[in-house]
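We begin with a single chain expressed as structure tokens, specifically the form predicted on its own.
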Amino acid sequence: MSTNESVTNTPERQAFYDKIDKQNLTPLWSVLGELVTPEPRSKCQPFIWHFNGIRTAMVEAGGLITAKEAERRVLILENPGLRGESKITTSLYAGVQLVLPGEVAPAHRHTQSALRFVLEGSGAHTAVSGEKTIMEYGDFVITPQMAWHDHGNETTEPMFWLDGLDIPLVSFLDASFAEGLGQDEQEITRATGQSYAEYGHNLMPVGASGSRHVSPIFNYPYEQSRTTLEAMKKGGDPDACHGWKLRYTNPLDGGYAMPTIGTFIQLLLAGSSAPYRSTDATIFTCVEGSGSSQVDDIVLEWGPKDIFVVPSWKSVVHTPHTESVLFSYSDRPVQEKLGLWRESRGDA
């Protein structure tokens, strides 16, 4: 079946199209080339948001609206090709959240899965399903779907983190539900850090129960991730495209930590990586180091806390100036489950 040849229009055909349009009918042959494309086409564009600019805007927002009034004081990172849609890629959302000293972002829950990646600050907390975790720079924190969660900052400094959610995907499926708890903070019923203590050391409680589609660990500390990357560096040569790259996993089954969002962290040496492309549009943030990433013919210069996006099936070459660490997330778990995910390494 050819999907890239246009069908010639004629007056007779156009009259037919106009007639059936009144019945909400459209001929497939007139749109097939746009529906079934030879390779991915997306309005998503390569782009970078520098944290200094985001931070300045967030501080200004902090003087205009409280965390409680806003419910979540967040500035959305809208892809320039998807403006007005609250999307960073066609399937994922990104924003930067600010919680000021003494504030609480009130407890609520929703069907959307969420991740937090801490960009600045130390000592604030997220509470999920009756347990608090203390947040530090570089920590990856999960809010599972329909889990009560609230955020608080008892420190003297503001806390900033990257929010990543599957809002566009859930909206596409018409499966969005949300509700507020009716109080600022949920009741705490478990010790701080209990989940990591039980599941984060290659051990788990005998008879462990609960949903297996999301990890029971909801804070993956950066300190541990960085130690593991350093051990990998000493243990073998880097991958030509990715350096040394880790996937955050669910200890219950070894799968992805989240059902709809894949999360990764990688260590790259100075110099250029081999070209790489894949069907999962990916959001990156720099944790350590600095460098640039060339996406097709667009060069994105990044440093610590900057956030950039690589669209689906666009070739990317990372060129760190110094040894660097990148955190990333994408919809790869969904694509893999549907048998759609594809990659290309090198210049192929």
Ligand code: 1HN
Given for the second form:
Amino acid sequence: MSTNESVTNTPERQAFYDKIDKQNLTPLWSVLGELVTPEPRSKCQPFIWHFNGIRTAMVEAGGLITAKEAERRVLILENPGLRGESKITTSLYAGVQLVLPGEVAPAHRHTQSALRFVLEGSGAHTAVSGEKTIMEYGDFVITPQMAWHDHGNETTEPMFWLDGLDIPLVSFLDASFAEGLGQDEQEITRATGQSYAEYGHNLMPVGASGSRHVSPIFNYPYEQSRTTLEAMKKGGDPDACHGWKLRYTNPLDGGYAMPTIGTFIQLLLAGSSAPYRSTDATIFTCVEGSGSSQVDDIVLEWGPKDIFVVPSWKSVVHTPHTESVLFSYSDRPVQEKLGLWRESRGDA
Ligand code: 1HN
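Since the one above is the form predicted on its own, can you give the form predicted together with the named molecule too?
All chains and molecules follow, beginning with the one already shown.
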């Protein structure tokens, strides 16, 4: 395949292009090089948002609009290369949400899938499909597509979390549907923690049915993830690129917890990881520790709750200053399903 970027123009050619333009026709040979690139060429840029800055802006937003009026009081993390598109990567969305004490974010549902990753606060809840879960620092919470969900904070402290959604993917496919319930809170029909009790312990109810696209567990508590990372550390050597890295799974089939978004948690020791790149642009947030990540020649310095993005096929080297835990998410399940996902380890 030719990767010819530009075919020479001539007055005759231009006249021809102008003529066929009126018929909504365009010559492939003048755009081929942009359409089919030898490797990914993303507008997505490496970037970091420090939580302190986001938090200050969110507190200010808290004085300007209620969660109820806003429906969701969120500041979108817009990639500098994708401004105005509500995207953190080409395929995914990220935002930081604040629910103040006593507030509710009213019940609604939509075809976009959402994840929450708790950044600050303790004890606020989200309700999903008739069940509440209490959220703690580092918990990974899922809102499946078309599941009714509302949030509430009955504590005395503000609650902040990272929202990750597949909004750009769903928009690309023109498959967005959404509706409000018309009431702040949905009816609660199950005990708090019921889903985790049933599916979170290597057991599941016999005869259980339901979608296999998404995990029946909707809160993966940090306490459990952290314990598993510690056991991995005791049990064997770290991977040169990833340290000890775990994938959140759907206990029904061992697949990804969500159909469109892959979620991961990793423990890294101080010192530099081996270079790594993959085609799934990845959003990271630091749960514990601090360090830097070098993406090509850009160095991103992170500490707890900071959020940074590594674009598709950009080589990353993580250099934690101390033992660190990173949560991350990407569109990897989609790319794997389509046979598109690639990675390369080391300097290859
Ligand atoms: C949404 O439903 C939430 O439920 C957060 O907390 C962010 C961004 C776009 C569309 C729906 C939530 C969202 C969202």
